[in-house]
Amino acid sequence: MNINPKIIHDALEKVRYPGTGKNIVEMGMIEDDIRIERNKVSFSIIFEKPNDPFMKSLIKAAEAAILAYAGEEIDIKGNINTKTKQPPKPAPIKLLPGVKNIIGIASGKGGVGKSTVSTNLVVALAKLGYKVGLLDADIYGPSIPKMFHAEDAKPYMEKIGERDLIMPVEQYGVKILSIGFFVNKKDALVWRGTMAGNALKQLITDVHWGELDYFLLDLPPGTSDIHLTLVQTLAVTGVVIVTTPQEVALADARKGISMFTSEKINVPVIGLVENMAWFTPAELPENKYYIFGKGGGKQIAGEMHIPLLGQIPIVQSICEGGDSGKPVALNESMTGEAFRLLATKMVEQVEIRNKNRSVTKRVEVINSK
């Protein structure tokens, strides 16, 4: 058969538009720029949108319609291009530029001792060497200063270029931030959503955080729209989920998880941290005692398809480093040598994470091409 511009149409009249009972052709899809040279056909395909969701399909069926109606032998996958009426729209400005990972420390419920999880962990970050930054998202139970010994700083602005910024207070390596910091510490908070999430905004965008590895969030208790503010005003590399092994937090753990994970959120889970997993006396150190249970995290880990990336028990030393402001990862002790296990397992998830994504998006880039 003798290919021409005539053939080539013809073939693509039998490719349909899905749900307009219309070809692409008479919707004036095909630019008039047909190329053939020998065996190799190329044209461009013109979409209403740049994010139209049957763009790969329609290619595909009007390859496979071209090779059908035309013959085997023509030389057509990958030929053909798209064109747009619509400009994509620029890509969003990125809040933190100078941060490299952005993580949520979770609970699907209170008590689990999330806070202590968190003020360890990057603490655990810092003394690996790594630039981190902790920001106390808990709107409502501000904890963070007290763990830190940081309850009576006071952050100062600073201008930085055109524009005023609060500098977060700095301890034990770490970068902190919370809304404790500016209100009476015993005065409860009692704001609505929107007034919660508006000043959790201002305590990303209008803060110097500078260059960081790791930028923590200490998030609130359970399922709410401060998860969702956060998530909509900043690019997270994922979540930790923090549990105990008792089945009521399990439930809850679970039901974070089913949050984080959802077409609405869509936050990968890096993984779990089964907290209070067991009780060590201090004089008998190699005893564990399995008060709220045993495994419950290693359980639903294997159940929800997620690493567990640590256990971690109760044992005195915690409590009373959260209270004195002295975090127990900061000693070499067994207990500090768990949280900087923890955070040496977070960083390799997060790195597999990221390095999954980059070979995805390679392979998205040369699959558009």
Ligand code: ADP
Contents of the next structure:
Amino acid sequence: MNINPKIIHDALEKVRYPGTGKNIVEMGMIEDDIRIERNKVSFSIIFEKPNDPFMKSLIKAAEAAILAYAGEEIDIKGNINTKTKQPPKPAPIKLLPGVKNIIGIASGKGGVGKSTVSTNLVVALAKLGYKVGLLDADIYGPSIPKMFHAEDAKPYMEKIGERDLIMPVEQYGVKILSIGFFVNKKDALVWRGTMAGNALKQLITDVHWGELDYFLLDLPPGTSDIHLTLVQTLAVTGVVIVTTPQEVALADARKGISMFTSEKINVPVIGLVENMAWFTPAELPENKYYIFGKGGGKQIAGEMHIPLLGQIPIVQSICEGGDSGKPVALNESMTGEAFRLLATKMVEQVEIRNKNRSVTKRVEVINSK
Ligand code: ADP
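Go ahead and give the structure of the form predicted in complex with ligand ADP, now that the form predicted alone is out.
Starting with the chain above, the whole complex follows.
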């Protein structure tokens, strides 16, 4: 007989799963990986649990059925693999019901301008009319209070319903909170991962964030346990990766993107921001000097199939804005415009993702009816 997958399926239809009255094909237990090489046949049977009591006897029965139906000369003994269904991943809890989108701002490497981009992006979103919040989750190097000219702010508690909640500091139309408001920098530096993680969790759950369209998390650089826990416990909409065009930064950005999109983490990357894309002197605004290299951001965005959300030049006023706590995104300047465009592009991408997600959900509901 000329062996083909249909013959194998027909043979396996003779094998019943004890106690169900159904055969293992109609129960969907045969993986779509039947391989036939001359007379050698191999495939996998999928079991619900790794300790299924009928695993061994079903494999034997499947071997016998194939030999009986398709011919004694078939090499099948020992070629049937078993797989077990993965337990479904628990859905992240909706800790912040009033928050529509939670966006992590990440970078593979420190010093690429992640906090500068977070600050100006969130201010640009506020200027566009969105309700926004920013959590400085860069627990070992909190710079948000300084960038918002709010270093001396002391957040207070208020009774909301039954709970005493921390009220975020409001500046430039943004609700902000940072570990920097509560402890001095040196103390936070010696915190271990779990302690830092718990402190951050408190800054999310014990705070009256209220209704927000966009809640940005300025994550620590690299790929630490802290932000992995954060993106896994919060229902994060996605992450934005900040990089410079420098080769070392690009390599780390690639690593970061691969980590977020890995099967285990599975957080969408909304897009890439190339910061310090070129240098433009204030007196020669038309001139561009590519001091860290040209086109690196565009290249990895293309390679990794993620949108390039924007390119921000190195401009003295951006640095000064960070130091003085007056973000350039507040101004109607060329740099203010660059951050406005970045915010618009990010919103566009988030909306596309949310639309696709609701379509997928509708299809799932229809299919389950
Ligand atoms: P990170 O959060 O990645 O560690 P920061 O946002 O603190 O980086 O930026 C590092 C330094 O670079 C800061 O002094 C900041 O003002 C400066 N900087 C960041 N982006 C720019 C830019 N586009 N132009 C000029 N200076 C910048």
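We call the rigid core the largest set of C-alpha positions that still match within 1.5 Å between the two forms. Just so it is clear, the structure is predicted and the values come from calculations on it, not from any experiment. Numbering follows the first chain given and starts at 1.
The two forms, fitted on the rigid core, differ between these two forms by less than 2 Å at the CA of residue 159.
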